[in-house]
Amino acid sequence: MEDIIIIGGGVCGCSLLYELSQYDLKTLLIEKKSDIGAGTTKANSAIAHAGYDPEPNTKMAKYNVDGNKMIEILCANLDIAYKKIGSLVIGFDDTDRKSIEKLLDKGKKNGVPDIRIVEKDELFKMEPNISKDAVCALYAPSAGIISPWELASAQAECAVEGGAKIELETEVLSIKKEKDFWTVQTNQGDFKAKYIVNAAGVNSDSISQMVEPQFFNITPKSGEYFLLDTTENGIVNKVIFPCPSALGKGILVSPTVHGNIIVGPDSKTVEKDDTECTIKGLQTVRQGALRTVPSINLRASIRNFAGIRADAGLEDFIVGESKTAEGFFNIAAIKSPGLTSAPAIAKDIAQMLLAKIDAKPNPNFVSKRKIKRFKYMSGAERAQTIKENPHYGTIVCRCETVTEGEIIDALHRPVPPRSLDAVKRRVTAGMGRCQGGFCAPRVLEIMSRELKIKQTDIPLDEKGAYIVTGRTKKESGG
């Protein structure tokens, strides 16, 4: 019997697991995919939004601004890639200026620090490659860029190290209330808990409907992106937005924490598992990017991808206890700025649960971690690291300068990666220009050796997407 079961291993579920790990509770996170952070969390704009876009006095506004502050602290404590670079919303005419003035007013009401309008001269000093047609911009210094999947995995790892549990490849089939506890039936057996938190992303409506009357419906929205090679790094220094529209914040152009440039997304309604990129969608992204940054070289794209957002057609998040099913909580309809808001949502839900549970502090709570990243070490640090562990002397991923030692360490962390893409999300091996063309075979060898499994049993991402099916020729001398 668990105290709390969290359904969904995206950034919201993992943030809550980490928040609750501060207390002496039996907490279990259930995720149907083979890794945490493998849904919406792995494919988004990777922005820590400042908080000027949500309507004042909404949960979204509060969680966005609070989450922005919390993320900076979390990233420092958990050694998560993060940079506070600021954002600019670009205006091209008087109509855009009025929109920017409205955003400024909302930002001030929401408590966004140091937000202001910059005029043309200052704008071009900040961003020389912005379109010469720009006349002004809204500047929010508190916006940042982050590794979103790392925010999920870092919190999950610390939570598990502190005593929490995670069950992957575990799909919820039904939920029933029996006296004072819940039974969650899954493809891996039944789990029981006193409280349930639904953080299932695009499937949160389906989970909710298992226990309460339907009151929201998720309409998945797809957003397509270009990821540009590091050769384009420096084309912009801040997160660049156009003025927002009814479809969202618009096509952004932004640096990433890994030195690339990300461009996107568009917005269209899709099925819940449709992550297809289309010519039409990418053309929309291209046109939007060229409007704000005309000199951007989209031919430097090393990958196109699409992410799914959980849109319920509402102006606010759904966060809190069900009105009809006591002990069942929702974290639902979490669209942008969901990534930024996740830590603040987690803190709020945790307080709601602690009001019902008498929990003492967890003496084993893990509040900090430190990750070795060979790419960013000095020469002296590299030499010392290799001396301590010779595996750090072997470069596996040339594009991203990732060593065998880093991959081995990731495979033995509290939430080990089970697929090639999961390793990529942990240590960036395969994220560079060749997209794993050079390092993937070597990563498979290391995974097979360290996890003691056959290479034919290691998928690209989910089960069924296998890379190796068998030998094509005999070993020499065989």
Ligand SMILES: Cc1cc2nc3c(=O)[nH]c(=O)nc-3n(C[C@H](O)[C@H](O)[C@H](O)COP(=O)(O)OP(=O)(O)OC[C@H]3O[C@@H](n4cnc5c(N)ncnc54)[C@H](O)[C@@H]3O)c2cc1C
The other form holds:
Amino acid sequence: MEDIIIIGGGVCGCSLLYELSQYDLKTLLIEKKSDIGAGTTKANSAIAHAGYDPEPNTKMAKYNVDGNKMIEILCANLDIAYKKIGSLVIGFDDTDRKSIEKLLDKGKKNGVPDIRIVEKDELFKMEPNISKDAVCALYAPSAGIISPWELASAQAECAVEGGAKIELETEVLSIKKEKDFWTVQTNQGDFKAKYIVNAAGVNSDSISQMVEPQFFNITPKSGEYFLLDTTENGIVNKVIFPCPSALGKGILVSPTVHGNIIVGPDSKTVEKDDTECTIKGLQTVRQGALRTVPSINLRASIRNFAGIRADAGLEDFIVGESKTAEGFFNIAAIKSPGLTSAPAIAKDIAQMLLAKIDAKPNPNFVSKRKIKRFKYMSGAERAQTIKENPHYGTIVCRCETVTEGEIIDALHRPVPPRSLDAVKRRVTAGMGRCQGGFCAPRVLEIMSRELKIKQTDIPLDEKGAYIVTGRTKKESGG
Ligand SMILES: Cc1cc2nc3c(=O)[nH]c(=O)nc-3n(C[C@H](O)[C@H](O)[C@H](O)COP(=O)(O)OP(=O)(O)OC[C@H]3O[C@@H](n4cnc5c(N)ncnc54)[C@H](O)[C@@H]3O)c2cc1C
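Show the form predicted in complex with this ligand, please, because up to now only the form predicted on its own has appeared in this conversation.
Next comes the full complex, this chain leading.
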């Protein structure tokens, strides 16, 4: 019997697992995919938003501003890629100026630090490549950029090292209340717990309806992106937004922590698992980007992708204990700024749970993590690292300068990657210009050797999506 079961291994579920790992509790996270952070958490704009968008006095506003501060500390402690570069909302006319003034007012009410309006001269000094039609901008220095999937995996790794459990490829099918505990039925059997937390992203409505009357409904909204090559790095220095509209924050142009430029998203209603990119969607993104940054070179795109917002048509997140099902908690309808808010939501839910459970501190709590990243080492550090472990002397991913040593280390970390995409998210191998064209066969070889499994059993992402099916030629010398 577990104390707490968390359903969903996105950034919200993993943040809660980490937060709870500070206490001596039996906690289990159940995720239906083959890796954590592989839902909406892996496909978004990757911005730690400052917090001027949410309506004042909402949970969303509080979690956004608190989460923004927490992320900076978490990223330093857990060695997660993060840069506080600030954001600009660009205004083109008097109507935009009015909405920027409203955003400034909301930002001040929400407690966003140092937020202010900048006029043309200062704006063009900050961003020489934005449209010369811009007249002013809202500047929020506390906005940052982050590696979103790492925020999930780093917290999950520390939590598991500290004693928490994760079951992957385990889909929750139904939930039943028995006297004073819950039985969670999955495709891998039953699990029991005193408390349940629903952090199932776009499926949070279906999970909620397993135990309580329907009170919200997710309308999934997809957002498509271009990811530009590192050659375009420098076109903008901060996160560049247009003024927000009814569709959301608008199409942004921003550096990423990996040195690329991200451009997007659009917004349209789709099915829950529809991450397809379309000509229409990408054209919308292109037009939006050209309006704020006219010289942007979208031909330098190395990847298009789409993420799905868990939109319940509400101005706020659904966070807290169910009104009808005692012991069942929702972290539901977590659309943007959910990535930024996740650590603050987790802290709040953990406090609600701790008010019900008498838990002592966990003596094995792992609060920090340090990862070896060859790309960012000095010459002397590289030489020393190779001396200690010669696998660090073999570059596997040439685009991102990822070594065999890093891949081997990742395969043996507390939440090991088991697919090619999961390795990419842990160490960035395959994330560069060639998108794995050169390194994928080498990564498969290393995975096969280290995990003692056949290459034909290693999927791209989920079971069934295999990359190699067998040999086309006999091995030479045999
Ligand atoms: C286009 C776009 C741009 C965004 N940009 C930003 C941004 O820049 N900044 C920001 O702060 N936020 C942003 N967001 C929002 C942010 O990405 C999400 O709020 C956040 O990732 C949600 O995390 P989650 O853990 O709730 O959901 P998810 O990451 O989707 O995790 C939910 C998990 O639950 C699992 N699951 C579902 N059903 C079951 C089941 N039955 N059994 C077991 N497991 C199940 C899923 O497989 C999934 O892994 C953006 C979102 C989108 C779509």
